[in-house]
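We begin with a single chain expressed as structure tokens, specifically the form predicted on its own.
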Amino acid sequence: MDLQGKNILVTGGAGDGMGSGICEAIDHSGGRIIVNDLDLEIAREVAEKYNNAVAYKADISNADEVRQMFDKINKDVGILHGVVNNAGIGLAKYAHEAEEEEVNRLFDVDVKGIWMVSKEFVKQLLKAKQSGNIVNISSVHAFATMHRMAIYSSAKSAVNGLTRGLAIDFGKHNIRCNAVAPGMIYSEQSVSIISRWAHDPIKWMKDHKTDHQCLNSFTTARDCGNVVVFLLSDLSRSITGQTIYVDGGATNLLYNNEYTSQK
């Protein structure tokens, strides 16, 4: 998968979870990474790890900051060929306990932010008469969810719907839009999150791998990054409006393996 000569913006690219896996895969494929984050110094430190990367600060839930970032990127780097809408936040609360401010913030970042970044990206492409690719990071929670995740799952469901709609709106301009929906990712970030409900998060992750997936192997952020790069590349030229679940087959299982296996 070749991204040589391609400028790819990764929002939330300085994160140590999905962001790192996506940037590693883009770097491996020869693309130039435009790392976006709320903290410019952290983004610059991350950019230094890759062969060809630059850093830009912006809050993707703020329309003015998004416009200013795109103006600066266009001036400094030139045309963008792809955008990965990776930046996002979570919310693990029962629906009746969530505060309005928390819900607004979640949708501002996880849904509205994707729309605003995609909007500025497409306006740039249309002005330059250039094709391009958008990849949104969704979640298996858009397919099936769990306790305390109702608000988060609704936001990720909106991401899938927005992905389909953007693919339809932009297809006539040869601009594709797809989504990647990670399942349980083996990372320090996952350990921290799972520890909220499991006394032994490492055991929980191992049990999930063996009993709740088709594949008995951990999914990594780099696995998801490889799928992102595929969707950014010309190898996926006829794919748009799709959400690809990278979850070891967890969303395929009606019952867990232990419950249905023959003794």
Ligand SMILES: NC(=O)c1ccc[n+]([C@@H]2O[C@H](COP(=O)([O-])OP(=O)(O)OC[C@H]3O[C@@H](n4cnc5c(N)ncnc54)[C@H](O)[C@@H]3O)[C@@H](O)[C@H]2O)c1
Contents of the next structure:
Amino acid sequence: MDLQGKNILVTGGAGDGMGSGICEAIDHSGGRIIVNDLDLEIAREVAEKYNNAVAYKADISNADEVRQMFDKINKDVGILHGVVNNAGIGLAKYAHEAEEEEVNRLFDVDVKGIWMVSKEFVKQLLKAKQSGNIVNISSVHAFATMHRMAIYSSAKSAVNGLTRGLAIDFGKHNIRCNAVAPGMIYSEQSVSIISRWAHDPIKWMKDHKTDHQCLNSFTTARDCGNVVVFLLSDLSRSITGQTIYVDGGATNLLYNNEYTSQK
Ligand SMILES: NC(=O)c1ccc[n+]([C@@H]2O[C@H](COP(=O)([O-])OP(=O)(O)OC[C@H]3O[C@@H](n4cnc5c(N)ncnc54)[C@H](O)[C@@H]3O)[C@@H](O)[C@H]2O)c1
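Go ahead and give the structure of the form predicted in complex with the ligand, now that the form predicted on its own is out.
Now the full complex is given, and it begins with the chain already shown.
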């Protein structure tokens, strides 16, 4: 998969979860990474790890900051060829306990942020009469969810809908839009999140892998990054409007493996 000569913006690219796997994969395929995040110093530290990468600060939920970031990128780097809408926040609360501000913030970042970044990107492409690629980071929660995740699940379902609709709106300009929906990612960050409800998070993750996936292996952020690169590359030139679940087959199981004794 070849991204040589391509400038790719990764929102929330300084994150040590999905952001790191996506940036590693883009760098490996020769793409130039434009790292966006909320904190410029952290984004710069991450950019220093990659060939020719540059960093920009912007809150993707703020329209002015997004516009200013695109103006700066255009002046410094030139035209972008791809955008990975990775920046996102979570919300793990029962629907009746969530506060209005938390729900607004979640939708502002996870849904409106994707729309605003995609909007500025597409305006730039149309002006330059150039094709381009958008990859949104969704989640398995757009397909099936669990306790305390109703609101996050609805935001990620909106990401899948946005992905389909943007693909339709921009297809005639040869601008593609797809999504990658990660399942349980094996990372230090996941261990720390899972430790909120499991006293042995590593055992919990191993049990998830054997009982709740088709594949008996862990999925990493880099696995998701590789699919992102595929969707950014010309190898996927006929794919648009799709969401690819990178989850070891978790969303494919009707019953868990233990229940059907098919481990
Ligand atoms: N890690 C997982 O297991 C997992 C699974 C499914 C989906 N996802 C999705 O992957 C994406 C990244 O999640 P992660 O787990 O790596 O999180 P993370 O917290 O490690 O990284 C997210 C990054 O986005 C940045 N960010 C947050 N709000 C922002 C804003 N308004 N503007 C710009 N940057 C902002 C953060 O500073 C952080 O660096 C999210 O969309 C998340 O929903 C993650």
